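The data below hold one chain only, encoded as structure tokens and taken in the form predicted on its own.
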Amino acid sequence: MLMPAFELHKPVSIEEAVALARDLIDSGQEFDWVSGGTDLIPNYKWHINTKPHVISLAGIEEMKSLSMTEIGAGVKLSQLEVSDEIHPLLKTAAGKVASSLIRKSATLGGNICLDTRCFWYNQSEDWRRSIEWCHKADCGTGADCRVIPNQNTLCVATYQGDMAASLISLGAMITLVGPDGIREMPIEDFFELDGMKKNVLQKGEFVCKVTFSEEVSKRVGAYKKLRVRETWDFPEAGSAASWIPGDLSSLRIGTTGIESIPRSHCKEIEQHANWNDEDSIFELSQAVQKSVKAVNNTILSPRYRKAMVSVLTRRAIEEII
């Protein structure tokens, strides 16, 4: 498939990237951000929501910091996979993303901002035209959602990034930069339950880095992933858990691959605070399962994926204790 024409901009600093974004916004031009390009470029080749301008963040060294308490959005997943400077849980999660070749290009920021996926959306332009489009890529036709018919107000495309669940379980904060300044928030607040909007990024903003508290080095974590093949595939479901050994109240759980957002499960943990034996861990994992809502837009059935959330969560907790 032919790549559509676009103008590529290559800033070398955060300030230059923000200035470029501001200029394009002021001139009424649409644009996308790109770093590794492992998600955006295939979508462009399929002519999915393309833009006339693309701003590359790959040349910004400020976004490549790597330590236990700070990871730049421009750090490649292959670096995380082998680094001894970050939390082991992030090494594990990074090593489960796609293939080794893709991990050499893909970045942490790109994985966090991964576009949501759906049977009806991630297809060629000819294929999508043959079904008269879908709500997320409607080409101006106002098409209905194909997963939940007869409505075009909510997209339920599934978020299938690997890193988010582990970042949630480690209590990560995310830093956003844009024309209106800098924003920081817990990473679970970054995502929005809408397969089209996906996250809280405002026009011209991009992810700069993720940070962690000093206590992160005390945490023990595990990430469990369901996928059709052992490599390459996106998660059909994923669950990450971490805690500070001996402190039941420190448990944090994040899930991914089920809905339009990854989820933090603080509420379920609060309701099952005494998760100190096999039965209570099972009850907690069942509560996590009940809190997620899968839809029929990935390879495996919603019922199976939802059931596996409990299994993956229980396995992750059993591993960390």
Contents of the next structure:
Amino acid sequence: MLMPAFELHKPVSIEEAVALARDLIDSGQEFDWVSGGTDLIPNYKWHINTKPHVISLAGIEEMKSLSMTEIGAGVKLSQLEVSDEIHPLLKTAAGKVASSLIRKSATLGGNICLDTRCFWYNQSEDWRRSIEWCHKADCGTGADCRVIPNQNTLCVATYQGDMAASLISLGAMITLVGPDGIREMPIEDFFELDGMKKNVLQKGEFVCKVTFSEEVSKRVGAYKKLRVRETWDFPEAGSAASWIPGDLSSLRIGTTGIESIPRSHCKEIEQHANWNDEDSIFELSQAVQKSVKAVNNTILSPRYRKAMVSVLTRRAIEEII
Amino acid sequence: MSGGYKQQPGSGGNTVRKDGKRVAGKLKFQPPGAGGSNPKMKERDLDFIPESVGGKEPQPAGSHVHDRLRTGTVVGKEVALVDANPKVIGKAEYGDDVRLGGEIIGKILRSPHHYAKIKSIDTSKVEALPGVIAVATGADAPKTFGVLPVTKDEHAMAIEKVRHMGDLVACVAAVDEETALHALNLFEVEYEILDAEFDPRKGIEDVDEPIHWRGKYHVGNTNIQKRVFQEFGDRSLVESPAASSSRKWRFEGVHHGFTEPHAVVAEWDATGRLQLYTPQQVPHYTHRALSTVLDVPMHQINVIRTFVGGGFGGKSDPFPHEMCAAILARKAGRPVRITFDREEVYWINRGRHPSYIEVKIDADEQGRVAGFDIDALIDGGAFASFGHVTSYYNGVLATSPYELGSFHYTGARVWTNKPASGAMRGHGAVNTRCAVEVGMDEIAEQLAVDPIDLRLANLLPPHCRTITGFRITSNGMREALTKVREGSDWDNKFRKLPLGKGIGIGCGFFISGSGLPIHWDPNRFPHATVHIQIDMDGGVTVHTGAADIGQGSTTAVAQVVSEVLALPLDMIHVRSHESDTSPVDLGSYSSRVTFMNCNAAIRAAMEIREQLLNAAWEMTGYHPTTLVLNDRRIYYKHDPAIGVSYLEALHKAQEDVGALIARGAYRSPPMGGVHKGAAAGLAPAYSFSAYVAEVDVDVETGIVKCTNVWAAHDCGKALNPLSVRGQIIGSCHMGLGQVLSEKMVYGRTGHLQNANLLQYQIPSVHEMPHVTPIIVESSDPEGPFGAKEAGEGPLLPILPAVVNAVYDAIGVRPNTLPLTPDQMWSDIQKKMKELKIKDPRKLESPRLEHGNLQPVLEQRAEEHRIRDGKRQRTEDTSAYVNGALFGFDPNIPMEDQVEGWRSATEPEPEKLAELGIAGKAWLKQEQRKMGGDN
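Mind sharing the form predicted together with the partner chain? What's above is the form predicted on its own.
Complete assembly follows, chain above in first position.
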């Protein structure tokens, strides 16, 4: 498995990274960001959407802040899983990502920006050539989606980042930096429903950090992850819930691993605002389940993964009350 | 005393560090001549010398013919594998570690289509690419090969057709990997796409273009590669059973998942001979296939087995890429190295067959097993590989350990356009065994008896003949069952645990070496040969062709030689890598190596031992029968002061002949019936095992976690208990993979969707239960020091033990493996619908109240226990043939037997309609019977 050659740029400041990106854009060059590389490099080895330039964010110290209210995108998951500075839910969730070896390299920003995954996409070049490519990596052929042929222009590859569900449930804000400046938004707005586009990042823009309001320290949360093995595996479904104990309206739920984006479930919580006993929690969990839709492109069946959203959500809520 | 040989110049000093570890490069050997007057000679280790020859090692199973060769040196002791050090420190050279001067890199062009005719291949652009040194296509090697002589259906590269995605089309060698990969894009191949078939159930139907054509032996126009019919015993017994279990199973294909991907290096040396380096389990078959395909005599080829990074059956076929490397190297005049990506490993496959298996078990009112009806349709993928054998194994290896009233088996192996299935640890026996053991559990439930007691009351005894004619010698099944029952506290747990927690039993039975070798005429050649050579330095060089694939066969051979000669293990050097110097061995498959190769090694060692004893006789004047070998010394047994050192005796023995050279061979005894297929499953000995597994089942998510396993395996005699336990624990891991998460997923388009180690889900350390290995030693009369296999059999029982435990936990009996969470969840949903409940937490786990039959079985089990003990210790040597429990008398000729006892290997035409899915293969006729002979 030989990776195609690329030029690696190693800026040491946000400013330099942005400038590098701007230069490459101006000269019409394609590039990718990399930080820990645990997502990008395997894809590159499979020759999936490779670019001639890669800008590494790993050397930017400004992006390694770590506190209850701010975590830099460059912080490694292995740091999060042992940190007492951050919210315990994030500590737990980070410890559930992939394997200890991968967490030594993988970063929070990389996990948030994880490429969407699909049975028809995460394959070698020979393999993908034999299905005449797919919508997400069409190699210029305009190939159709192989999961749901003849549907529309959307890509249905699944978002399987772990951290997003917990970040959503803790009400995180995300900060992006790019040639057009800095912008900040609630993390659920960062994701965009299309397995190809994935998120709102513009060309040259990257995730700089996530921040939380002061109230986050009062929150109690839980993350339930569905996977076949207790290591390595991406979430086949995941649900995180957090609240300020005693305040029913403070409940926030985030789910991941089901669709092309992670979801926030404010609407369902609003409709079941009085979730104070076993039955109502069950109903709320059912409502969360109904609001998501899985497709057949990961290892477990979509019907099952969807059904598990309810179980995981209920268990997450039960753990925090 | 002397500090011993200097292994390196310079310092004297201790050979042992303060912490007790040996100093590198320093061995604690005495100088030549030591031993004779060495007051520090070790005492004879009586704990490891059998009772029968005056030691203290208990022999509950009776004495053994090899007892008198025991010196208490190393057999039965826990020793590290002799090749562990190079592996641990990274010095072992695996396939891809071989670096020869001037090597170039080979890459293989693979088919992007599942099934297609190759109309043309244009290589001109490839050849024109700078850096490309050699190019080859199927036209360069038109001769077929295959591991079984009866089904040679593979080519180095496709000739007319590609038969599965990833099939080899052409290959190229270039100065570096990048150039070679780039060159692959420049081949211009024109294909005519054919209709591919992925569903084995359609394999028994006529098609326009069968995947292979077998001429007059081809069955109709189907994709049937092999079909089997066997019927034995009294079929009237199953007409009105007291209990009956019938289940239709689906087993997904699984892969060996060995760590090292295939790799090969080929070089034609300066003398024009081929030197081929490959991590092979069966170098000898590669040797033969290379000779055929390359048109070169075998003596002009040297196959060098590198260290093998795991095989499990997946490296036992001669492989097309081995041919490709040799062809490219011949064209290039330079060494060629080919290393697979993990994806290519899945494309060459040879994993366990995806199977549809139906098992019907009937029991009579006395709780006897009236009949096994087995129908197995197995998906062979695109090539035959070991499939001919697998087709038989799926049935015949279920005929023990239980005594059967009748046995009915229909099996078929079909070609599909998928990577070829082949042999994998527990070859052919695993899936059916799972189905049979789960069926036994269901029968026990219907009869309201404990499933362990049901088994104990139906076991075949030691020294008997099975229903299809296998000769069982030692048999530790009863002891294994009894030990796991005690170890697991079974009687206090079974059917008594709360919802979600369960305990289950499963048994296993496997061959210890195949009685009839694949490529051999037993009347002309032995199965295994070992050469031993000792020169004046006293070191023992053992030459064997046995392939150590990590299972420890090299250690086992070194151990038995060390034991017989009473020399420390460090003095035994095993040379097994090159076909030039190794006597032919049939390879590491069918769990034959310890049994056959160690037997050969013992014979060679005995010859050396005799020469040494004779020399000592001459020197001491005491007859060899009164001499003892112990720790590099030979002395008079009643006065250890009278004796000579090993080296003194050796030098005496060498006086007239120089280096001592001896050879030993093993050939299995004649055995088995004469019916068609009688040879399949014949072995000089069989291993038995019984496991109890405990599981936690999450009823809501369907996640099954195996928490505890008590694993008893009868390996005859544990030559190295550490190694046996390792094999048991490793087998549990591999079997758990198949039962819980591993499967080769073929998607809607027939593509293998998970040809990588992320999505092909081998259990991690987190999924491993606590395994308690229990070694049962039944002392096989023909095994080396009583040993039988421990490498494959231990895998079998874990599958049914887990499935039965799941039933005990939640009352759901799955019949599709693996029990992935989604599969389990849908089984639970079905059960909930059946019970009309909405919350899975309201499920009830099954309970057992013993019925009237329970005491009957307990009594019969007790009688049989006494019977078996006598037979095991050969106090009772009368013949015992399966069927005695039903009134069959082996002393009466077959034709005068109880009415109904029969054996048949072809179905009666009027019964064709009743046959199962694989049995339907018999609805078709062979071409020669249809008038076609093309």
